[in-house]
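In structure tokens, the next block holds one chain alone, the form predicted on its own.
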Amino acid sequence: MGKGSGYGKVILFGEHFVVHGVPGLVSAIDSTTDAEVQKGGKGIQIKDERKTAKGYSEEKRLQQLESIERMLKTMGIDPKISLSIRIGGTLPGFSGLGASAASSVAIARAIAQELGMQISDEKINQIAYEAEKAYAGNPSGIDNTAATYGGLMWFKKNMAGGPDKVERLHMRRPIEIIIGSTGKVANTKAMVEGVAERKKKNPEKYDPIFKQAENLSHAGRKALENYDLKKVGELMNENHRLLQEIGVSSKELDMLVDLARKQGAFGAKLTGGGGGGCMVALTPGKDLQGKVLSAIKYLGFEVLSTKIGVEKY
């Protein structure tokens, strides 16, 4: 039986803005999707045991099958092969956490191990990128890179159509965070298209906001590299305000953000596409992390206690 794992991720700075060429900061989290693969059975059989938001597995089912077809093709494996695949792990299937990329990396690694293939992490990353096309159409590449290697990354989309810039950074040590889920499966594609349409119609409002977002990303990178966590939190708060201004937050996300801040989180913001999905709160130390977790759970929301800046090597 082959086994493999892939990290989840959160966007710390820049979601939505990165689509338009603004740099962003992404971190892998200390929660993984794990896969087990066994040759045999009939066709591709998938048993998904992940904890997911309501409707997540059903909505992603056809995309998941297509992703595995793309994976097999990229690996040079006969598409008619029969494989039994089990998916589990500590990373829940919440929108905004890179769950599809984490599962793609985990499955690719497990298939390679089961079939005795020696594949480098660089190749695994490439395979997962191709698999991500089933979920995202034209993926940025950041989710699969985080899922493969872990750690912190600086990402900038090449608006001219060339290779995007992905620079791996390093933090002094991992930091505790809390992720709260609204329980709503976000439609990232629709949210991205909505922002683009509003930006085109109202550039005098949106252009200054996008410039502020770019300055925030650079300041966030400096604060993380200096391990100035109070500053990181302040900048996360400001980033959430900008995301509210471009219309991608929701009353549930705002409520979770406010709750986390009132419980002492250094900063909190939505992460991912918005309109649902998740909020991330910076909660250094086990005590603060536990306090924020308890408050969110008390209100009946799903919550994940994890860390950012975790690396494979």
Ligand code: PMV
The other form holds:
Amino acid sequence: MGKGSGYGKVILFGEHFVVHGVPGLVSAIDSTTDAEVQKGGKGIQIKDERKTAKGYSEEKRLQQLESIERMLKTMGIDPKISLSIRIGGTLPGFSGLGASAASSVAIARAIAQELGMQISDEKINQIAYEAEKAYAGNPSGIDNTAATYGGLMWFKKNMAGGPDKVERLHMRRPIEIIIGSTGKVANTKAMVEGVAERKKKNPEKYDPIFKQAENLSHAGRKALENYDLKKVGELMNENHRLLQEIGVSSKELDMLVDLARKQGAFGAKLTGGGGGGCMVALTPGKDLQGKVLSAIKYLGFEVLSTKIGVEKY
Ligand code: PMV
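Mind pulling up the form predicted together with this ligand next to the form predicted on its own we just looked at?
Below is the whole assembly, all chains and molecules, this chain first.
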């Protein structure tokens, strides 16, 4: 049996904007998707045992099958191969946490191991990028890169098609965060397409917002490197406002973001594709983290309590 894993992630600055060449900042989280693959059976059989938001597996089913077809093609494997795939791990299937990219990395690694193929991380990342097209249409590559390598990263898509700019960043100490899930499954592909269409139709509105997003990512990087957490929080709030302006937030996301801020979070924003999915709040220290966690849980929403900037993942 072949086994493999991929990291979940939170985007701290720049989701959606990264698709268009604006740099983004992403951190892996301590939850992974794990896959086991065994040759045999009949066609591609998937047993998805992840904890998910209601309806996630059904909604993503066709995209998942397409992603595996894309993966096999990129790996040069006969599409008629029979494989039994089991997907599990600690990363829940909530939209916004890079669950699709984490599963693609995990499955590609498990397939490679099962078939005795030696594949570098660079190649795994490329395979997962091709697979991610099934879920995101025109992905930036930030999710598969975080899922493959882990850590805290600065990511800038190469719009000319060459290698993307990926820099590993280091922080003085990891920071506690809270991830709150709206429980709503989002269609990343539709969200990404929506932004591209609106941007094309209305450049007078969108171009200045994209410029602000670029400045924000740079300022966010500087604040993180200086460990100025108040500033990081303020910039996350600002990033959320830009995401609202480009039409990817939702009333549940705005509500959770407001709630986290009212409980003392240094900053909060939606994370990932939006339109449902998750928000991330910066909550340095165990006490603040616990306070924000309780408030969100109290309203009946699912919460993950984790850290960003941990070196080992
Ligand atoms: O919702 P997720 O976890 O798939 O994140 C999507 C991030 C986007 O920036 C919206 C798309 C991308 O490929 O970068």
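Note that the structure is predicted; figures quoted are calculated from it, not measured. Rigid core here is just the name for the largest C-alpha set that superposes within 1.5 Å across the two forms. Numbering follows the first chain given and starts at 1.
A movement of the C-alpha atom of G161 falling short of 2 angstroms is seen between these two forms when the two forms are aligned on their rigid core.
The Cα position of E69 differs by 2 Å or more between these two forms after fitting on the rigid core.
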